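Next up is one chain by itself, shown in structure tokens, the form predicted on its own.
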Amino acid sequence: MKRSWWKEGVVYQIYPRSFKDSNADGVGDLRGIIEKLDYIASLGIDIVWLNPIYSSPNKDNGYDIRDYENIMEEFGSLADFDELVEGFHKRGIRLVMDLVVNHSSSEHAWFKESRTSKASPKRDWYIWKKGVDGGPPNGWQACFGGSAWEFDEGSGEYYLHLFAPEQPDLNWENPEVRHNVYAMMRRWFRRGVDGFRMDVITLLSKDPSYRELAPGEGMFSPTAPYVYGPRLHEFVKEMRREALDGFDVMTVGEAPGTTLEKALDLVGEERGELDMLFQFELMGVDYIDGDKWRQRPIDLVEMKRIIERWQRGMYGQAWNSNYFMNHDQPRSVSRFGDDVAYRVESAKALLLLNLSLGGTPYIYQGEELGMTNVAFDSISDYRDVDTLNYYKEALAAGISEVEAMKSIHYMSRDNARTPMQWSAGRNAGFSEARPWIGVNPDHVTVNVENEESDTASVLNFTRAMIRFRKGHPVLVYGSFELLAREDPRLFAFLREGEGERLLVEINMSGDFTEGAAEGLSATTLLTGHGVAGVATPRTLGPWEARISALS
């Protein structure tokens, strides 16, 4: 496959609202990120992905955009943004921004004009429909609960919002909408942006019949009438031609409803569409019947099969994006690891796994410290619209408050959105003021200041593992072969190519387990304990992870 900087790079995701507050208003901002540029560079990462920083009323923490070409006042100014871009580029780091164009804010000038009347020149920039039998046009449900249609008293029609009512869906059938989006993208590229993470990109094209979901179809089923719609590929190819061509940039699409086959159609190297995508099959490994608020224990054998399917299925044809958490998921060490007895060990094991898979790895802020989920006592401590809506619906459905909070403690998006833990001091060193959301109490032990001086910390292991990946291109471009397929504790695989053959072994349990090196001549190069050049023993301790060279 073609070589590229975005294939060989490691991405660090920053949630600006929770990263660092520079002006004591309790909200992270661009100048806070500027203060921490040297820290970010010290990780060894190559690319930063910023969650939305555009002007927004924050009904969904910036994913409801009021003005695509201005910065949210809480975050700073365009001058701050320009300084941030320059600071990243001086350190050899590329900057990727969030592109949210399935929907805008209901406060966007386009939508405010669209709803003035049925005769508005921007009426067709959004999706308006007449009601049916005194109710919505169809039974589609919104991602955050309730109907996906909102009635507008002024015009007597409904508008579509697949997310919150304050996030009306743009009408991509209208060429004016598309060309305005492409022009906006080019202006950001000219400002120095190096690419876009494209929010829910697979939802842009809707089935023109607006049919009901069929029996068995969930909201983001691959066949749902607004997922991978009939013109999606046409739109993305047009975006490539009109917005991306001529710029050396990367694209990664958030892709609800993606199967391996659909992914190959969207990001296949010869397709001329997107560079890579985020699929959600692994993120659903602990859901019951596709419902994230109903969870089951993670089955390692199933988890391995999912990862293998994507590693082998994309190899040589398309590029993987690998992640165990982001701003929409709980903390990886609390979900896939053991944040009680083996927090440090399991955090390192998950980082080693992520950075050993083929594809581009994404690390979310605080993951490099082993930050954990937070268990706030009261629903009033939560800020996420999805969490708050679930809580109301759960209680209305007869679920006890204890059970609802148990699910929230495990799965809420706010687990990932508590402030970055810089020190053991007041507000974790995030802000001089009370933060917009509470700080995790474990910041007194889990923080950058503590981990900088600890050679065995998760932070220093992250740096070592990123350096190791960069020194071993086989981890980027090599083949993948799963070993110990049915083992319920051991995740082991071979990476081969680029003149190397590496064995990766991870004990994903709190018990001792046998490794996969029997009969192989293996020399350990890297472990969670930092050992190098040691003949590989057979047994792995709890959550022990290692990479060995095979002769």
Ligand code: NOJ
Second form
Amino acid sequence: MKRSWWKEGVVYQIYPRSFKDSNADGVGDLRGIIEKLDYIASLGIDIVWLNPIYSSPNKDNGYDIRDYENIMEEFGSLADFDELVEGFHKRGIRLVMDLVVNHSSSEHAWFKESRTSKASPKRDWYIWKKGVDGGPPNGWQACFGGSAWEFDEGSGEYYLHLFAPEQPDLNWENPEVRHNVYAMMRRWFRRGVDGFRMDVITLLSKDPSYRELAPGEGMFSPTAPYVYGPRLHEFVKEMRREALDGFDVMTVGEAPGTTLEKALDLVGEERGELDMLFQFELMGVDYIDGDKWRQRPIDLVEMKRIIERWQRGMYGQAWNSNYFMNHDQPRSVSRFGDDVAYRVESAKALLLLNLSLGGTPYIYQGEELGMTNVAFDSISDYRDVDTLNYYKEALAAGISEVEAMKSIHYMSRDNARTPMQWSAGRNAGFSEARPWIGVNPDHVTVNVENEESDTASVLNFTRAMIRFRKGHPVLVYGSFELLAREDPRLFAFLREGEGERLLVEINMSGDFTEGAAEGLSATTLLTGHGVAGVATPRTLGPWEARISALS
Ligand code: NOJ
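Switch over from the form predicted on its own to the form predicted in complex with this ligand, please.
All chains and molecules follow, beginning with the one already shown.
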């Protein structure tokens, strides 16, 4: 495989709203990130992905953009942005921004113009249709609930919004839309941006038939009529030619509806489309029937099978991106680990897993501390549009308040969005003012200040593991072979290449378990973590994880 900085790099994701507030308004901002540049660099990461920082009315925390070329007022100014870019670059860190162009905000000037009348020159920039029999054009549902069509009284037609009504879908069939987007991207590259994470990129092209979902087809099924639509590859190739070529930048597409086969079409190295994508198979491992609000316990064997399929299926052909959480998902330690009895151990085990897989690892703010899910008692403490809509719909459908809250406690996107925990002090050291969303009460123990001074902390383990990965290119470029496939506790695999053969063993349980070294050549322990003194060389203690060299 070709080598490149984005394959060898480790990405740290920052959700600016919740990272650090510099001006005591309760909302994180760019100057807050600037204050923490040395902390970010101290992790040893190479690339930062910033969630959207563009001007936005924040119906969906910045995923509803009203001006692609300006910074959200609460976050600062373009001058702050330039300083931030310089601060990253001085420290050898590249900056990736979010590109949200499946939809804009309904407050974007383009949409305001588009909705003025059927004759507006921007009418065709969005997707307008006549109603059918006094109702919407078809039965498509929006991701955050309700119909995907909103009736516009003024102009007498419906517009499409696959997300909130305040997030109208742009019409990618219109070349002017596309060329405006490409020009905007180039301006950010010239300003110093090193790449884009592309929001729901697989939804850009809609099937012109606007057919109904087939029976059994879920909202983001690979075959849904707006997932991998007929012109998607054409659009992405055009974007590559017109916006990306000539810049040394990376792209990672958020890719709902992606199967391994579809992934190879979008990110296959020879395809000339995107560099990487985020697939959702692992994130669906605890859903019932694809419904994230109905959850089941995680089956490790299934989890391993998914990871193996992607590790092996992409090998030599395309590049994986690995994540165990992000701003849309629960805290990884609460979901895949054990945040009660083994918070520290299981957080480390998961970080070790992420940092020893093939592909580019993405670490989300606070994951390096082992931050956990929050469980606010009252729905009024939740902020996420998706969570609030679910709550309303669940109660209307007869689900009890207790059940709905239980599911929210586990799955709400706000779990990832509570303020970064800098200290045990007021508001976790995030802000002088009351934060826009409550802090997790566990900040009194789980915070940067505590963990800095503790050599056995998750934070210091993260730093050590990132360093370890850098010293062992086999973890980046090597092959992957799963061991102990049916073992319900052990996640073990071999990585081989670059003149090394490594054995990775992770006990994904709170019980003692046998490792996988039996029958392999002699091993030398290189790194890991465990309960010192209790495990034998072959046995792993609860959530113990280690990497050994095979002779
Ligand atoms: C995916 C983003 O990650 C999520 O936060 C957002 O709500 C939707 N796309 C819509 O933009």
